Amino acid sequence: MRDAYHEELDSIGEGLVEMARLVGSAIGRATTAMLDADLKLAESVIAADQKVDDLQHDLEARAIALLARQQPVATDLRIVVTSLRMSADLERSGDLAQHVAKLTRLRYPQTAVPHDLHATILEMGQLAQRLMAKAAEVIITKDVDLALQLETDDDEMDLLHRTLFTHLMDDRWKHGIETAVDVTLLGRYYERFADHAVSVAKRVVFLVTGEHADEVQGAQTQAAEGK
């Protein structure tokens, strides 16, 4: 019975990894669809989000069933509860990728991104995909140090987000209000996607240590300064 129980716990972790990989792929494909005005690709991203939703619903059902049947304590309880929270982060990440694809569909056959911002949006999409890939690796390895790195990695996304606003506030902006709104929304989608990847990693830190990520980082900093 206990073997089956721990297999079920492991399967919940595997489900989280699959969700992370799916939403990471989705944000990459949505970015390509946006920049290339590829309606077919955008529609495939929109449709594929249902699989992420289905995975979350299945994971939630299994986690709640485990809570009811096994009444886990200590580390096992943290695994179940933290997994529920991570699945919510990942489901929301899928929604954000879908938002990018829906904006592509809305503006087709044009693109919402002016040519002079293509490189920035491409970089944001690629970074979002890398952050989610790292979050998936953190779920698999339970590597606390790698998890803590994600917040530092996210600083790059914040910088790119500010770059967009610098362009929008420039007196030389010539693309109109509608495009400015589109670019503002896109920047927000990518910035929030990255935040969810960081949140997933922080939840793994709590799962492993029983402490919040900022507490672990603070302890590491104090230890380093004490040397």
The other form holds:
Number of protein chains: 2
Amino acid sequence: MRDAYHEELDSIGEGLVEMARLVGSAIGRATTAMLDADLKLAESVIAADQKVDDLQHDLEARAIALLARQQPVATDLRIVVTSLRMSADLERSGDLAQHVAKLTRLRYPQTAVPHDLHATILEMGQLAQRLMAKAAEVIITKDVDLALQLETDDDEMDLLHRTLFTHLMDDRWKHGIETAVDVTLLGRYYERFADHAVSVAKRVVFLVTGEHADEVQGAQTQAAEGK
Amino acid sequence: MRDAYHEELDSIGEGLVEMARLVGSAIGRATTAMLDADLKLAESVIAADQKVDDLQHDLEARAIALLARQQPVATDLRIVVTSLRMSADLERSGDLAQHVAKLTRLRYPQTAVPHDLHATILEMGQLAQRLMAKAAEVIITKDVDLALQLETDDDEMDLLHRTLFTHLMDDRWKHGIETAVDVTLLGRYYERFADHAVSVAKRVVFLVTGEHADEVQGAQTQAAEGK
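With the form predicted on its own already on screen, would you show the form predicted together with a further copy of the same chain?
Every chain and every other molecule in the complex is listed next, the one we just looked at coming first.
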């Protein structure tokens, strides 16, 4: 049987998974609301972010109480400190999903995204949601290989981001400045959301291996190349 | 005389002030480089961010070692945990200054900012630098009133950001899409930089009062209004 202390540590982990689940759902819904110009769905995403913020506050308070009461050392200390950072990443991801929803509200009943960019924005939204789902899975399974995989997925986001810019910079762009500004900001929101998901996964790598993800990746590449 | 433990706590505070000083200087230099299309200055800002990252890693390692070795409780624990958060804010601010410098490099020998927006971008850059200087002062003095003042200063940043958007959305905008995209991103960088400076100051308020800055501000407003 686990003692109260380790139960509390576990429950912090569960809080992180719940946050990741909520913000992953938020970015998916925000993207749907954006593409369909669905004001009601956008409003629900905006309102739901409060839940994420509340979870973060609660999780932080519990982590700090644990530090004070139990004074963990070594691995447990690392878990608590890393949890604080992951909760900050997840809270910020929630803000970014909310930004997408707010842009939808601002442009309603128009849609901020022109039709020829729907497919790209849809892909960015889906990829963002997938990255966050994987980040949650990494928190649960502590699977280092899966964690490192998120960086490769993130390259895909960079590619989509560049596609977006290619459209924007094309001389045939005919959607005007306001839409260019909207699309620029949207691209940035998805890119940052993905960065935070990758960051969460990397922190798990650090927890498990005690090394930063880049070092682990480097060592694996060297091993694979027989160096 | 102070013991080794409190000297270590102090030195973490000094590390934060040094980080704030470096990123404040970086946003000022990045703005100058941007407006003058000065590639050399931009390159120096990009290179200097490594120093900020190193300081953060060092500071985090020392904070975590302090948690493990000294197991601080109450106020000291709050200081260490809050320091970790402040260092994350400052590291991110450094990234944003670096983004401004990278945009300068990308557009060189052109400048990313059209002449009729120089004044607004200059003001945003100066305000960002001032906010960070005040944040550093707040870390040193723990002056709650000064900390709360940063939020008012940040309203000024929001105003400048809106001015930028008014220019962008003006039918007479004649600088094309690429510049519109650049200016949109720049505006976002300065706004986020300012947010992080405000966040650092707010965390000091939390350290000193044990309450979140919004609550303190609310209480002061109520007191002033005789409620």
